[in-house]
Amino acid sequence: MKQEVSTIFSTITDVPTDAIFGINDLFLNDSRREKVNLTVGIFIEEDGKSAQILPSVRLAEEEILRTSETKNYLPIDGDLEYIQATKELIFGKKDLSRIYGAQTIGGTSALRILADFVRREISKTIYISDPTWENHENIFRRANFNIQKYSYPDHVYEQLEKIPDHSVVLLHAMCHNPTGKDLSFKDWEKLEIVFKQKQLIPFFDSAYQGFGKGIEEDAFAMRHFLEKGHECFVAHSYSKSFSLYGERVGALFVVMKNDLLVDRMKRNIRSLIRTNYSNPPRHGAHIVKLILQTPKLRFMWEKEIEFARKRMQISRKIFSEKIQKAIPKNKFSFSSEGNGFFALLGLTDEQSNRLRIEFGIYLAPRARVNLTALTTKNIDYVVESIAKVL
């Protein structure tokens, strides 16, 4: 029997398990054969295989293995060619001299590095959508922000018209997580006017470019705000769009009025990166850069992302039809409208817990579902189980 010993760690603060990965751990420990994991946001093939290496990525890696001669450090803010290629993917090929960019460790570190900068230099308060990605609130809380919320997707304009001028507002550039409900082009144009009138500061989270309406279409909001002269922040991720989850490939961008302050911004961001992770990893960014710069590989990747987008749309449509048919008299909130991986099922916590305990169906908080996790093998079982808990 182990005896308690005196330790300096006995008084450390306890923190809750991560909401999404904690549920995933429960799934992994579930011994039932008929169980379904609808939690973590990774692309799942129709055969149930997840996070498969894209053919374009495999070819790029083969080329990198054949030609690379060094594993030396990258600069503090990363591979300059990768940053430029990413900048053009987001903002288009135009004069981008007033935009500073840096390579980051996935989209999460882009959010955190920018959060530290914004908190120190611009504002101690940030407005985030309710609901939003579970980790948004954690990131900004750790950066010591005062977090305020605006309801989404209803009455966004009316709410933002009432917040203090010069406020920083976090926006999902595409494929809103967790609702899947995006603003239309006209909605973004209307919202831009509110931002200009109140001099609000946009902070875009761009994690799913290509999975909404298309690669170019999904960049509309960021390009529109750029064209209208706004200063803003962008945190970008390639985890989903290149299926590079474990490589942690991301970028941050700061859009300024002109290029006079770019060097000062560069020194600030480099300082934050240097004291965090020093400099970013080389391999994942090299893959993305090579694909974006090589016409043949880029064409392959664009077809791959189109296939994934259509898979999400078909899954959303089929699930919506089946759920409405199975529960015709129930006012069910899920519909076929939406973009990207996710949708909210509108279940209570009690109903979600019943799905997990009685049927082995695991949902993320707020009954968020990853639509690509629904396959021909499990979709009917999921729909039948939901009907039973309702």
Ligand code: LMR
Contents of the next structure:
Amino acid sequence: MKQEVSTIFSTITDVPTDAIFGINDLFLNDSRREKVNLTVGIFIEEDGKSAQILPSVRLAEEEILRTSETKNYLPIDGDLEYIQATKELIFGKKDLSRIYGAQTIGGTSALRILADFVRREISKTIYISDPTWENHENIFRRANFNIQKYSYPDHVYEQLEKIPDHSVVLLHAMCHNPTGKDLSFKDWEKLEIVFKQKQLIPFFDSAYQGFGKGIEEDAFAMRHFLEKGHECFVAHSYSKSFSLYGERVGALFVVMKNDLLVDRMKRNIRSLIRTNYSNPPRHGAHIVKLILQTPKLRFMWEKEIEFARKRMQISRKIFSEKIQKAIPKNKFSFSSEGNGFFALLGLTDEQSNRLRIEFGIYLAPRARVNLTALTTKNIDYVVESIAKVL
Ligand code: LMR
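Counterpart to the form predicted alone, namely the form predicted in complex with the ligand:
What follows is the entire complex, opening with the chain shown before.
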């Protein structure tokens, strides 16, 4: 029997397990053979293999292995060429001198570093979409924000027209997570006008560039706000677009009115990074830089991302057709419209729990599915099981 000992930890706060990775852990501990994991947003191939190394990444790594001579520290805000290449990927090739950029540890640390900066210097309140990626709320809460919500995807402008002037608003630049529903180019243009009138401050989360309509098309919102002269923030992730999940490759950008304050911004962001993780890791950013800068590798990567995008679109369509066939419309409907990895099934928590407990089918919170996790092997089982829990 364990003895009760006095410990300084007996009063530590009990915090909930992570909403997405927590369910993933439950999946890993499930011993049923028929189990299906539709939780975390990682790319899954038709044969069920997940987060595979892209051929372009493999070639870049071989080149890095052959030519690298040092593992020295990078500058506090990362590899300059990587940042420039990322800036151009997001904003296009033009004069970008009024944008400050830094390399980060995936998109999450870009969000957190920017959150700390915004909270200290700009605003104590942030507006986030409801629903949004589960971790958004945690990140901004940890950074001591007062969090307000606007419902999504309907009536976005009507709601933002009513919030206080100068508010900071978190926007998903593409492939909204979890709904998969994006604003059209026309919608973004309309929204930009609301932002201009009310001097709202856009904070873009850009985690899926290339999986919506295309690499260039998915940058539309950020480029449009740049062209219209807005100041804004961007947190960018390469986890999905280069299948570099565990390498933690990301970047943050601060778009300013002109380049006069870029150096002061740099010192601010550098001091936040230095006191957090000192400086970012080399390897993943080196891979991305090499691919973006080398025409042959870049061409390969663009094809790879196109292939992944199509797989998502096809999976969404087939899933929707199978649902329509198997389940009467008045009981359950699933829209074949949407972008990227995710869709919401619109099931209740009770129905999701039944899918998990009775059928070994694991969904992320709010009955979100990773569409690439649906394969020819499991899709019929998933559809039949949904029909059973309805
Ligand atoms: C997801 O939403 O599943 C991904 O962004 C992975 C994560 O970090 O939650």
